[in-house]
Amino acid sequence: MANTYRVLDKVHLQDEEEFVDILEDKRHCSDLRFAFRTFSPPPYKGAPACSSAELNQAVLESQYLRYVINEVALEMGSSVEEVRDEACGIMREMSQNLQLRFIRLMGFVVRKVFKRIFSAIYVNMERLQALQQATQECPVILMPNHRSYIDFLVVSYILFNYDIPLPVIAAGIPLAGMTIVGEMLRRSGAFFIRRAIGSDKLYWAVLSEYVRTIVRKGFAPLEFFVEGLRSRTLKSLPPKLGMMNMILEPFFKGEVYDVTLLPISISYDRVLEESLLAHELLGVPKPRESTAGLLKASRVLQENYGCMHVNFGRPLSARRLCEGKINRCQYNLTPRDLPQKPNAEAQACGSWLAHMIVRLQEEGALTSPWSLMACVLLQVPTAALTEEGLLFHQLTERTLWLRKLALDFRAHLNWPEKVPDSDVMSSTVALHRSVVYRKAGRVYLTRNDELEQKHSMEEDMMRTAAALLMLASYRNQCLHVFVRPALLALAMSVTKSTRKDELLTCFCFLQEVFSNEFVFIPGQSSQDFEEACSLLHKCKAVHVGQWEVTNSDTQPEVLSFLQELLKPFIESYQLMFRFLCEERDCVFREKDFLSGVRTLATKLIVSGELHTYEALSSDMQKNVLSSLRRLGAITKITTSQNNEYKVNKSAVRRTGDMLAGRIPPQIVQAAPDARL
């Protein structure tokens, strides 16, 4: 079914940036002609061009890698030649082999797929021109968010389309094992990284020197996902810092004058893997990446996934951003070729930059009508969605109210202009028929039968859970718009106070508890609090004075909505705190915790005692462990595959009491090494 409200030529953000559909003029011309078009990107001026083979050779012959090879040989009691052969093997497994003819082949295939499954792919053209200029001047790091496997393909497709140098892309090693496809990806610029490197000193050395050499030589723009993994919940993940430290090191050491960081926000009306992701969260094993699996998934080509928006951010200078945050002179005290771990100052700078990039990705994302509708639908009792349904006009009225609130909170909306709101709503429900359907003026939850359980009641519950987790994922796409005002609204509810200092303390506590659920820039809690006050004051939900924040009688539904928005997180965390406190043993394994919590949550949902299905999500369960570890309530006592933890039940209970408002919340000093 075509997306009936697609704007044919272009859309605009509130700040008048122009987005153009790059598929529109391609639908009427030959895919083969597109693939074999002249491709002549402007060259990088900082260094002469080199081939992939020359790049690999430069890595293997670097003084740094020679030093590490000698160290490893001495530690392992092996010969230098044996360790060097191992390093060469790592390089063969890892390295890309970018070739234009394979880019042309991928361009031909990808274009056919995109035209079939997407109504439009919108790109902001002004920023593309800025990117083209930046690639000529200094090394460029492309940093997209990661919500779908499509993310690997779309940026390269766009750059090929507009004569911008093609990137080399950091990818997970499982993709390399896909027959034929893995080699196509490698020759299209992908380099492959193992997921579990651990303390493998040689592998770290080869990887870090490979990345640093790409940056030093300006070989090609380097693309990596700062979140590390594809988000199964469709909300931003706390950034991983390893790759960030690698790409910054050549700048810190003065080997390059500057590095350009480019956040990219990719927004989907509908995500290809929506059902797969929901079932993974419910404990269904993730299918192994394989060519056979890819062919079986070809049924997605029969579906319509609406529009995609690719919002290229403003090119950011690492030199300017790091000014005053790090003293680069310290790197003059140690030879550049010697291994050197980033010190606390460099790590803090890298962490700040990585978190800032994620926030910029969020700010550049476009909020769809469906994401707002999902927020509304999840605040409706589950029984109403599965049995009597929600009146469509009520859903429309509430979504339009939420649209106004989102605009007050400075959201970028993907809401079609000059199209009746009723048509937008109808088209949106039709596009997402895998989650909800409309019948006789009411909207119902769609429940498929992919999961088989022994007991019919549990089977019915799991079908409902899969649909609700899909709905929650689409709600998550816009949570960044509301989360700061929502935390303030929650703080007002928890503390029952109007004093600014008490609300700020509770706000900071809530940020610390939920910092694995939402991304906050380190050290900016006070700014986040002031932003929340400003936004709630702007929409007339509160009065903000010098010392107090008080409720307003003008818009009472705003605070109520925001508190309900966070309710699934509160209820899920409290359930897991309860589980830990009721367990007899103080030591537990992670896999036992996950299965035990899922069993308890299933029992309580079936009995009607628990109303949120998000407690079944394995991602949320792991986030609770991360949060409690950071707060010092549990301690990791082993680093083996079967992670074990020791729980301080009184600390867990105290955290739960603060979250419930039974005792005053306190700002907790997080353990420095407590992130999982």
Contents of the next structure:
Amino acid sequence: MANTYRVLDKVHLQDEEEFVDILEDKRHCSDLRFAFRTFSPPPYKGAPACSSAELNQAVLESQYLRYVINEVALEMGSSVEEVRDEACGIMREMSQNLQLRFIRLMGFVVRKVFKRIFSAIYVNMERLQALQQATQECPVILMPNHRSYIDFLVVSYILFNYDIPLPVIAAGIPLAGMTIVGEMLRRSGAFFIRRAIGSDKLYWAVLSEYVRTIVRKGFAPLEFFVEGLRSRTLKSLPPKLGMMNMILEPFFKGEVYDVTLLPISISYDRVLEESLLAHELLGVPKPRESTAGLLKASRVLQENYGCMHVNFGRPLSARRLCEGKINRCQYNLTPRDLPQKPNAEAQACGSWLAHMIVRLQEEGALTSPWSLMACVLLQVPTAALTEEGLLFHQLTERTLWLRKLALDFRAHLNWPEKVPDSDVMSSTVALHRSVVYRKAGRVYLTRNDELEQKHSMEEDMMRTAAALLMLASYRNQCLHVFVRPALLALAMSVTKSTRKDELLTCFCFLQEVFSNEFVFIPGQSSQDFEEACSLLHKCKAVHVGQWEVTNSDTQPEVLSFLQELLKPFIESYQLMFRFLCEERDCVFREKDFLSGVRTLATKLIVSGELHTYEALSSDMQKNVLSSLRRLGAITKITTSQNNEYKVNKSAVRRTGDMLAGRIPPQIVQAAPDARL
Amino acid sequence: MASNSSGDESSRHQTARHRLSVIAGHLQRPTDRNAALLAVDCKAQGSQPNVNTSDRGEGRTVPRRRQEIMKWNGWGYSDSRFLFNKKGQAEFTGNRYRLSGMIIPGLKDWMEGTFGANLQHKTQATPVLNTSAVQPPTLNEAFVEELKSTGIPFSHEAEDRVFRAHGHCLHEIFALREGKIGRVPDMVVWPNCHNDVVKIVELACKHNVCLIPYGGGTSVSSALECPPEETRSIVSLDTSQMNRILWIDEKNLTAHVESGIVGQDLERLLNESGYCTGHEPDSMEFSSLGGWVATRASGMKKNIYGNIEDLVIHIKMVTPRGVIEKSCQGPRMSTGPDIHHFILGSEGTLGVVTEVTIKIRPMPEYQKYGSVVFPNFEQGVACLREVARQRCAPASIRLMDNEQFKFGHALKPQVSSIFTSFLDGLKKFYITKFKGFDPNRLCVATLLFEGPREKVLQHEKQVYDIAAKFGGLAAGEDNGQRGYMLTFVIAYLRDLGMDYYVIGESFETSVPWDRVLDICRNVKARIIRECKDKGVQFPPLSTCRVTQTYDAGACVYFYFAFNYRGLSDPVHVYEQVEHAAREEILANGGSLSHHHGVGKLRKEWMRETVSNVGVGMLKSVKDYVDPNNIFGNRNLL
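Could the form predicted in complex with its partner chain be given as well, to go with the form predicted on its own?
Below is the whole assembly, all chains and molecules, this chain first.
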């Protein structure tokens, strides 16, 4: 535990670093010259370079895979050759084929595009030197957060720029299916992983051996998104642990001395996919990744997306972090090549690390003025935004107040210096005219969706919803700054108590309920609580005694702001709890739940009973289901094909009551996490 | 109350008596020595034929007063040491070794380059033992009295006692050089034969005296350290005078030998009769047969002759419960767990090994050294693995990593002729330029073949053919022979290092084949990282070699040394790094020890190494054999 703190402290203490715009000095030099620059990364000391063909061969010939192939052949009753061919097939589908000339081509294209759509790409250069050093010492794992399709292009582009070995990248299989583009990505170092692997033993074996071999050989950094998916809500996602376990295993088994983990926080002023995401959340299906679709989307390139910050974190030694958390001797008694499920200790260690990386990504993220404005705007009644508009100077005032609070909470702000605040505000609003616009000193919600021409009540609401969900997403970008104090503020209002122990219990309960919304490092609730106390204390919102936390009257707006910040979550959760309890049947299908909740929410919004549109977000709806599953209030019926759940209404009601403060919260023993 | 006061009184009496005896001891020193001289040699047991009739002391290496020929605060013979002469060139003194009297031109540069050492910065060791720094002996008067009557020689001179209070761990030698003396044995006894030992052990039991057996004194596991918490009188039982070959059985090819004989004497005496044991641990000049048994020693040529457990046929050990031995000399028995295995590796906690019947072999007709250069360590290990797979390992095969290869290079003596140096240059050119080996990656295996000439040549070809498959190039007999010669002088080198702020040590492990490369890389890296973390100013020397091959794995030796200038407590730093390195070894599937033993240095890991039940088993044996902890060196458990 002490360990975590040390790591986190370091991050807190880091002074503001110098960010350099990598587009700036390059704007003058020709794209072609850039693409043909000499690329000479320093070699890895541990082992010689390894071509992708050699890598594939090493995987296919590994003892481990041979063993699994035999096992699968025996189970399926097919011949070893057949299974082996199948494995080769999987390999072909999966494997990357990193080639420098394609990187050059990509570099050329990407540079052209970036220069057009971004006003700047800021990178902290000093860390890149540390990274370059680290790539020579031991295998490096690049772990960026995932907010946009272009995330990995950006990372590779930067590494190419600074003579750092290019990474091989874990990507989703749909990308591989795109004509030409798939092959281009493959040749730029992407390897492709199927989405639903389930219990396909052979696939798991090929994938895990492929990943482990990359780590063991160490010739190139491995890049993967620990969140597993692109976040539709711009909020961190609870990490997926499968890849994490795969990359740690070579270290646990002593096959490499150490593994360097490098969190990367990519922050966009404006995300390319913003409206796409909002519609997806409202149930409009995501367009299939296809080359045609990509070309269609090229109108995206006509717009300006402001700046982008790529904050490379401090290289972390997995060895140091795992010290005392794992007994590596456990691998001594079985051959290391045999398939072995990671045991509870190793899994806990992997999970802890993965969560910590997410936390570090959050801490490295830069909070934009727009994100703070989104917080403010969402606390204004919707009608005010759509009808009479919000006074611009009011928005400015509130945003500046929030900026101070964010700084108190140790946020990394990307607030342009030496520019008058009013200019920052207006340029930000101008950049985000897809969401809000300014007219006559007032700010309104933008609702001009070109695709929709008719203006039925329903559609009108959907357009408002889309804009508000975009706004919510941008608010989510900075939610991690406020979430701990906000949960404490919420606990104070829920329990109406000042006793620390009661507040802690409620705090833990809230963490548990919202564990799919906000990422917390497992087993660290009391540290989180302490952190919340000290932050609120720092901004003079509360007095913290040895046994008590009391409201201070000097800064009442802090607590009310924080409580208001989480209100959409509380309201939406309560709504869905209510929906489940009012349902006649005890068994429901996920599909029906989603549409049912959407109908109910729409009805209540129209009637003015529900104030938030976020209940319409499919992401939040799914999170409620996961949360209730964890709390044991609903159970998935495993025999059913179409995602059926059995609901325990009294448990759901009780959770709702606890959330509303009607009964004191109890910490529920959550079911073990099975997100492997 | 009464009993209490009487107790007080008796204890006061005791203290007084003790003071008296101490004073008497100081006064009596000459008499003691006389007594020692008068001591009667054991008569050779009548029932046993005494084949080797050579007289005691004649041709034997180790005198009772070891300090007469050996360093009291360093390794080996007093006359042999490395030093930098007036010209600043390294030189090895004396005339005992092939390297003796030679100039080693490369050593200075190597030391400066590797450690950042500087000839200007020297630390002098305390030249002579300051006897007043040694605690006066705590003698058990009654024990001493009865011992005297047996006529077994003993001493409580400070020099004798200090000499037997340590092995050759870094911290032990470092403390001696600084003149720091901790708890030392209170007296030293020199039994001359098995029966003497029986008498001593009986007396020790009778008077509750702590016995610590002492053989060659080459322990590197803190096994000889006196437990500081021991309040009884500690008696060091030095077996060095029990050094006769009692008989040689040429029909069965065995020899019956007293346990105190040191390796070089045993081998030389057997050679006189045309035999050898073939057991050659690196410490064989000084380590004793009894010590080998007590620590499960391993010899360089175990591939032909086996390790000590394969060599012994019969062991006689004196314990507080009496003498343990088998009734016959059958080559293998199924009579329950082998009681020899309670003795092998018991590290002096159960009793004193007095006599051993050991296998002997006719001396090899032909010996040939050899060496192979590999482009890198990985290829070298792969080759050794293949040699082990084909079970065609020569008498010895060792693989040095690149750092050690460079070190070996630095120890090349000055060549006399231009021709040799020209040849060396040519060789180097061929390997690095023509064959494209990277001088910073290549590594060397040294080989020793033994047997009938025909077979040796055949065997040699087989091994070189395998090596060629892994990119190995034969690199000549000379390199091989020098490699083995160096194992004997390398221990002297540590003393030179210590003169210039460099401290170091070696430690070993055994590990399955598939982990050899990983353990080598990880442990070396761990050492470097730990040194950095602990504030060591210069990168340390962190190197390894594979020294033995087995069917299922190998023995790996790590060498580690660093320049400690700027550190306030270098020994502590050293110990922390060694501790971390051992943790790393265990985490990588290595064993706690291949042949050095556990002693007190590694006993914290015994439980996880042999499991709770295992420790319980060992404990119960100890409890039965030695309930009063007479053999109280507290090793192992």
